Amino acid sequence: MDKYILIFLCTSLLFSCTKNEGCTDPVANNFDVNASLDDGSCDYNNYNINLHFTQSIESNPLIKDSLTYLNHSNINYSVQTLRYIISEIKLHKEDGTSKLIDSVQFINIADESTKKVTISDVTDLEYTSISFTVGLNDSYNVTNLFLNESFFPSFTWPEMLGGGYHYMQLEGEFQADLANGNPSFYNTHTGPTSGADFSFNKTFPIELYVINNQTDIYIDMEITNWYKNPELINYSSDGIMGNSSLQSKLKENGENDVFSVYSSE
């Protein structure tokens, strides 16, 4: 009988003793709540995160080179150039985690390539917000940091203003008759007058809808509400380049409403 005991405490001796292996993380399909050794069999979904930059008025997609838009004093404008730069863009968790998804994107309506960008291999999508800077803070908007990017002579800032990049260039024709007289030129060149930091953050709720493992945001500027709510901005053929009250004002509606974000369904 003693020799029975001893074989079952030595058995269940040796099993207590011995860890179950099997799949440890819990962000894994195959999370195994049992485990206790991970044995490297944890296996993922890849999904892809595919972020659009948009471009509207009045909510709907902006038309390139189209004299017919007004603006808020009923004058006939156009948008013919827009080129600006969207940076540290963000997704976070409600833990407080988060992750860059891209650290300075550069949009040109002329070029299409620039307006979609796709970052691979993510492994889970459990993200309530997305937050990003337009233009470039005052430790990313130094002259020369970007040498190697395809901005890079056309969108610096002069010396004499600050130094620096663009934050955005919008330029385009006005008219307030159509039927009398040419159109003038306006161009709204936004960036970091005098040295200072006209940048700005937006954060944004966010939920994620995946289809064949892909999820799709889009950052969409709504181009009439910069020159209004809560300040009023009319055309201007100078550039605005060294006018920071101008910089302020516009900074201040951007912030407001020029700027939405969402995903599709």
Second form
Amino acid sequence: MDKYILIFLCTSLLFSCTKNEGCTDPVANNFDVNASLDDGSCDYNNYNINLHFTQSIESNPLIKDSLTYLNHSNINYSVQTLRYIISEIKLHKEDGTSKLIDSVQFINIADESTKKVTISDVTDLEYTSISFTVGLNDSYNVTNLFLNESFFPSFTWPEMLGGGYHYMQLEGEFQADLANGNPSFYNTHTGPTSGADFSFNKTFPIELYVINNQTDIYIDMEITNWYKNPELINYSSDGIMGNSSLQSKLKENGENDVFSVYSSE
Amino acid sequence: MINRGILIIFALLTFACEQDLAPISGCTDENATNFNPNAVTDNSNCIYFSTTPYTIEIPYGFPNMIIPQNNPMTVEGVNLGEKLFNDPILSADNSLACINCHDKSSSFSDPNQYSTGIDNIQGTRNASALVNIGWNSSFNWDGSAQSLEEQAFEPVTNPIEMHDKWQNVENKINTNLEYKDLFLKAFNIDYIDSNHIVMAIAQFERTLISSDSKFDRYIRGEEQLTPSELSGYAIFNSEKGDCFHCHGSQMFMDNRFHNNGLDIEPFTDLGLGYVSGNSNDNGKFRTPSLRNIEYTSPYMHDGRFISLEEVVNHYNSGGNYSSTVDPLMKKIGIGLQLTNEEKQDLVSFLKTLSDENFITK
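Could the form predicted together with the partner chain be shown next, to go alongside the form predicted alone?
Below: every chain and molecule of the assembly, starting with the one above.
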């Protein structure tokens, strides 16, 4: 009896000593913790797409609260608040098919966690372009549709001004002569003025670089360009939420060259 | 060999013991409150702990209320919380209850600028109104508490408020037979601890919901606003008055902190800056809900304004510039430039947020 037990123990010991074959790559689907020898079976059909939302002024990363920037008319300005919504973010393939990767993304520069989102259910990377809506289009921009989102209630756009939600709140100080008096404040608030749809779509070609099953896409906002190209807009302490003509100018500038997309490399 | 002998003796012994005892009859269900682990036969007298769920009705235009998972709302808990809220037993000399500083007829706020504690000491802040606070994401003017449960620990021991010790409160409440029974029914506990006291109070506070003002009835299409109130509504909700960016939505608050231009530096009360330690937060306070604002005079964290007219005059002036003033106060140095009539309209509109049932029911 004892002899058999001994033999059994010995063989199992022997077995556990031989190298376990399996997938040894931690990022693979079928990563095997016990495997010490890779057998080429790793299954990589899930990719992580990291979407980064960045903000810059004259191509440099935005520095918040610093009254050192100069606009097109040599007025000093700062950015104190910048919150915005990018919606309907889609990836497209050559064959015309597309994948919705994020339906509503609220970005607040004061909250790091809103500046990056990881999409993990991506099974192939044959995407050649990305598209998104800046703001919320008519079908989304409905009063009380987003009561449980983090941008409620501060993004609420009053019913009597059109209802729904802001697209963007860009606020800060401006001052012509820093040595003279206190700065003034501008509130560049875009949204559905009078119920009209001032949201716009952007599409960019992309080339995805994959490292360890991760690929990064950066969606950058060049803040300065909201105020120029083609329409020059000056800072003012007047609200613009009821000003359709300024909303359409901002839309025109926004569509032109405010956004850009790049991937890592 | 000796080991085996001992084992056999043990087995025999236990067997003998069981034989000696007469079978105990009692409740044999582990889930019952009177489960008897020694009972062998069930006497069909099991008592089960059960509470009646309390359903919060979410008013139109409000988000879901976030209720801590370990403190679900029950009718028993809410009623107990209300009793505690009204009971001076929580204060050291049994003289002061929550309700004494959070007066119901003032929408659960203090009509005095500063509240007076049991030792006749006054603080430097006006007691906040408790209205729809179940939707707050932080509590106190400076956001120093993160939940209603956490907040309720503080007034009991605060030297300028009830100045008691929790151990002392627990002793008092545990010798009170009525509370013993109520806590057993609400939480199924024999010893009443401070955690369950604040849980009951928080449950009650979550029921302090106001959504039946004239304004709500107007939104529901049940009542008309006067021309003056409508004009005030338009000033409030457009950039003319620009109140909605901070006091927006049906909640009339934004769960954020702002410096609304009351003071110039140096600030006597740092507000959020005191809690966060970040000088960029100095002079910022939590936006209060404007519901029932007519009843909650005096106004602002330090109760500096007696009337709504004074509040409107403050905003109409544009406010004071300081390094942390909110960019939404965009008319600093210019002012809102409302006419006297428009100012009066704004006040009339604010008064449509009064919910009489809330303070009398």
